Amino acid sequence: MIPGPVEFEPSVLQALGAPTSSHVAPGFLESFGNSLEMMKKVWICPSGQPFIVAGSGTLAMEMAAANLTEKGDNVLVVSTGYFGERYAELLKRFGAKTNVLKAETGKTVSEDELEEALKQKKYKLVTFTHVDTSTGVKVDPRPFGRLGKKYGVLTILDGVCSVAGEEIIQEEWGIDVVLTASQKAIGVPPGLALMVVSPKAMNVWRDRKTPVGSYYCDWNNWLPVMEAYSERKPSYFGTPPVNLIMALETSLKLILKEGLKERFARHERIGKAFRAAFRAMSVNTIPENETHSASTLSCPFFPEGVSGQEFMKAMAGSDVTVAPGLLPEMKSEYFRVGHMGSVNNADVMSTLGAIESALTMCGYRYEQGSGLKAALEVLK
């Protein structure tokens, strides 16, 4: 139960696990090209150009700096945790002057902060998480896909910890770039970095005036592999990783199966479970409210009197295994439990299960079994 790599569907992981083929073999072909369809499904971005390219979710977010940016171009980056920041440093490596708006640990941007902040100089970019893996804060991405039009400012959501868990309607909402990684919500193991670009940001990249910055994030080199799988015929630039790719045409259609609708309200309610849960048990989280929270994953904090040492090896006691905080000014004072893909009531309940008792080993003194019967609540 940590937010990544999550646990697999059977289906999944027998795609993994089948005899690799050729690249080029038909059946391999039909494979990549129903992915990439499938992804525009997934992201709802139906006029969109999606990429699936072998690497981590670090690659999607770098893939979308080296295009879209030049030197000098300056970028705007939204920061509710760990994640944002680092955004911030990558984009400086391909010569962005870049500004970091930062929320206070918990909280997010207001529209009427992020709009200020565009009025104050021309950007050419704006990146912002949607839920930062370090926090669990959670980002309403519509008034930067609002702002971003009236601007004339492209937008990056990273949704390496939200697409195929929360709510993106990417087209619909003006969000120019939507990346993620495909060992979190879309429910494959880790290896494969996916992105969904707008129109209007293929332009600006076609109109770009410098090389891109790096041979191997080059959509020059990417984008005739895409359109060629696409059409069922075969391309080449990078071996591609053939059974990651079966097995993420496998993991698209049991999401598109089960349906976005249903898909995100069942993430949602999981997501507020945990957090009743907590809250009976006088546990707080990160996060400042119900708006500003994950449905992926919560961030609770050690109660006082309990040390984190003692609870993670408690924890490490059951079958269930959790994260430690990751937000360097503060990592020892909390920790993370994921909770997207496949997961179900049952794993909700093993898990509350597990992080009472091990609780109650460390000495923390509540009423045991609350967490337990307030997340049912949510769940029945």
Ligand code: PMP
Contents of the next structure:
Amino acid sequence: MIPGPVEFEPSVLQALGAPTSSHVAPGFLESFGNSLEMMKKVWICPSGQPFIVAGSGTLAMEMAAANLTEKGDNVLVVSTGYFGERYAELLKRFGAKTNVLKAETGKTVSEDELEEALKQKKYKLVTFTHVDTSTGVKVDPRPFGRLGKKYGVLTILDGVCSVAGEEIIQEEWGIDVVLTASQKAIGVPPGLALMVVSPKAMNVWRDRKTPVGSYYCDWNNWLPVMEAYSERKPSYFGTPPVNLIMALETSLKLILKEGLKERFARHERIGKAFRAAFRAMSVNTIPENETHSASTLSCPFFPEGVSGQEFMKAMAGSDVTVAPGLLPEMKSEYFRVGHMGSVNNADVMSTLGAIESALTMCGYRYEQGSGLKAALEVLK
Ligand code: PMP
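Rather than the form predicted on its own that you just supplied, could I have the structure of the form predicted in complex with this ligand?
So here's everything in the complex, that chain up top.
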């Protein structure tokens, strides 16, 4: 129950263990082509250009930055935690002039604040983290799409902790790049950088005056490969991770079989159940309110009097794995519970059972069973 890598479906793992075919074998052309088609459905971006490249989520961030910025471009980075800060650092490597609009910990920036920032300077890009995995804060992408259009700014959504877990309607919401990695709600072991890019952003890239500053990330190298595989034709730039892409095809099929609406609703229900449980136990979480709380992970503080170290030790002795805090300035004050991908009601109850036991072992006084009861109410 960590925020990635998550637990994977047996059929996804079987695809990883299958004999590795040639990257131009007919069966693999089909898998790659199907995966590209299904990405457009999962992202809900029928006219977008999908990319599947070997790498982690950071590479997906880097690929969007490398292709869409040129030296001296102004970029607004909206930060709701650790990964917003990372994006600002990364963009500087490509010569972007970044301004960081930083939300107070646990909060997001309002639509007015965003508009104010966009009025002050002509930006080429604005980036934001849909769910920051260090804080559990969820940002509403819709105002970014609206204002991006109004001010002629491209929008990049870091969806590493949200795609296939939180609702995203990329095309309707007007988001230009939605990027993610395989190891979270997409449900495939780590190793794939994934993104869908709007026709508008592809045109901005085509109009570049200078070459892309990264050979591996350059869409000039990857676009012909994606286009060929879409037509089930062989192509090559860098050897694709054959088995991971077969696993991606398997997982995307499962996601679409479940139904996006149903999948988002399941994540929402499970997120609510965790928050109801923490509230019932008087355990505070980082996001300031329900609207800003992610469905994909929770970030609860250690209650007063409970030693974080002791709590994590007690959890390590249980059958449930949770993650430590990540935000540098307060990482010892909280822990993180991931609840995305194939999580079900039983996972919620066993995780909360382990958390309740660990809190009790650490001397926390509260009504035992209250968290479990509150979660059950939501799940019912
Ligand atoms: N953005 C967010 C929101 C993330 O959660 C992560 C990983 N936890 C990343 C970017 C970076 O992804 P990776 O670790 O796969 O490079």
